[in-house]
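Presented below, as structure tokens, is a lone chain in the form predicted on its own.
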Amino acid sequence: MSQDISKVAKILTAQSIKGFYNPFTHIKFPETLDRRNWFTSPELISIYGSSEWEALSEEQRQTLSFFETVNFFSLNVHGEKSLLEGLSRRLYDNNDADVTDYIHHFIDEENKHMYFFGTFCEKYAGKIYPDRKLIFPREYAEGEEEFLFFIKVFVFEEIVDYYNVTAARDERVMALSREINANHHEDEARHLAFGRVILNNLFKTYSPQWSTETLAGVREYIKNYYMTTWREYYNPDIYIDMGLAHPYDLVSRTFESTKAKEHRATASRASLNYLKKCRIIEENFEL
């Protein structure tokens, strides 16, 4: 580990330590929600400006944000799961003490978020969306796992932050559902800065050694990731809830529509620029 990570997770650790908090307490959830709010931002909504959409009256529309809420919460339950999974297969795995005590606090952080997530599915939905990723195992090169996990959850979580940053701002949003996304922002900001330099020093540590074959096959992975990641935002048990028609066509056509790709290329654009700032992606890309 490089001394600039051990750094940055020695602060990080200091901001945890600061920001400690107890999840059975930090957030109240009431018995029942109204259905008649908007639980998201109208703009985040999957199928927002389809002529699906403009049909829906504007309860439909905040119902509709309700079981697109229950999905991008869900989608967090999955992600922080295979999350803590994979940071607690690499406590202790290196010399770096500073960045295995922050690792302590970030799978603490990320177990609260669950909680969060899980209950509000649970509590008012009744359930959560199962998690479509398959997994296939493989061989790698040197290094390559590793940085490839560390990928998943930069896209993971970029994505995710910009949900919750929108979400969060708008006053349109009820209240419970702002808290629960300003809540995991606040947390995210320092998962989201430790992320970065890890990804960054395990590319400039391994890539040098990978060849031409393994650094595309790398950059093929990570650009299928967004795809895989972006499509479950699209998801027909949405659809099929609010007795949409054709739910899995809808799927395709809202997905496929320019409205949808504009909002993706927004939504990405961050971590995208910071990757190609590493030089782990390259300039012409684009998903």
The other form holds:
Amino acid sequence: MSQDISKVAKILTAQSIKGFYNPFTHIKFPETLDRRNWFTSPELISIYGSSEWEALSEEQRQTLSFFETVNFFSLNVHGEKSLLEGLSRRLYDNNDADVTDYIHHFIDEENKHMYFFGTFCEKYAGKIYPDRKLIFPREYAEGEEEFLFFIKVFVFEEIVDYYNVTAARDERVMALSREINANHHEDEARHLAFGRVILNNLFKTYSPQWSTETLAGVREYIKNYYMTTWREYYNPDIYIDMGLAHPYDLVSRTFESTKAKEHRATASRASLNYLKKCRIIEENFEL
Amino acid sequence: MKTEQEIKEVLRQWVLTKSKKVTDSELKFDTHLLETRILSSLHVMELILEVEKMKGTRFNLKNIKPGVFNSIDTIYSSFFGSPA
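Next up, the form predicted together with the partner chain, please; the one we just looked at was the form predicted on its own.
Entire complex below, previous chain first.
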């Protein structure tokens, strides 16, 4: 590990210690929630601006915002479970004590977030939407698996953060949802900083040794991972729960719409620009 | 209601659209999709949605094993071959 990562890890550890909290008392979850509320910003709702959206009453739109939030929080539960597995495997796996220290805080904070997201879903929706992702074993070039683990963390967290920041700042959104989003953003700011540095460092260390084919495969993987991550934001389970007609067709139609593409481009711009700046990708791509 | 051949052909066309690693003439119903990396883990989520859409039902994803996606034949037999 480079000195840069060590230095960043040390600073982030100090900040994590300063901001340490008890997750079981930090956020109060009322017994019930009135679904006649905005649970996320309307503009973040997958079908926002579509003819299906226009056909809904205000109350139906708010109910949809509830199920969209359950989906968003479910994605976070699944994403953080994978993240915790990956981070745990990396504990004491390098010679940098500062990085190991910070990974302990990273794990602690992700576990807290998962508790918030999971509690909301289970308590108010009675479920967590299932994960449709499957991972199959394959062989990797040296450093490739490590790099791909952190690129997945990066893509997942950067998109999530866009949603967190937007919902947390939106005064239309009900207090509990704003609080969960704001709290997540606050901790994620450190995780994003760590992820960016480690990603750049891993790429600089390993990519010069990769074959042209491996590098092209890594770049293709990044693009596909963005697409897969985004696809999860258009979940037919939401539309089924809302009783919307032809939920699977609605997923395809919405995902391919110009409005949705523009939204994905906006929400992904900062992370793509960072990857381009680090020469991890050659050009920004359409999502 | 679609026949076995028709369903497999829909799946074959889906794979051809999503993967640039195989040509129309190369892709058979028994071609291995994962070992040859015609499909990656990342394609599978979309494929699950496609199959759910064709069947009109949601799956219990906990029961899905990687072997299910080995080929178009195995996808067919796992999801369409016998009553769920």
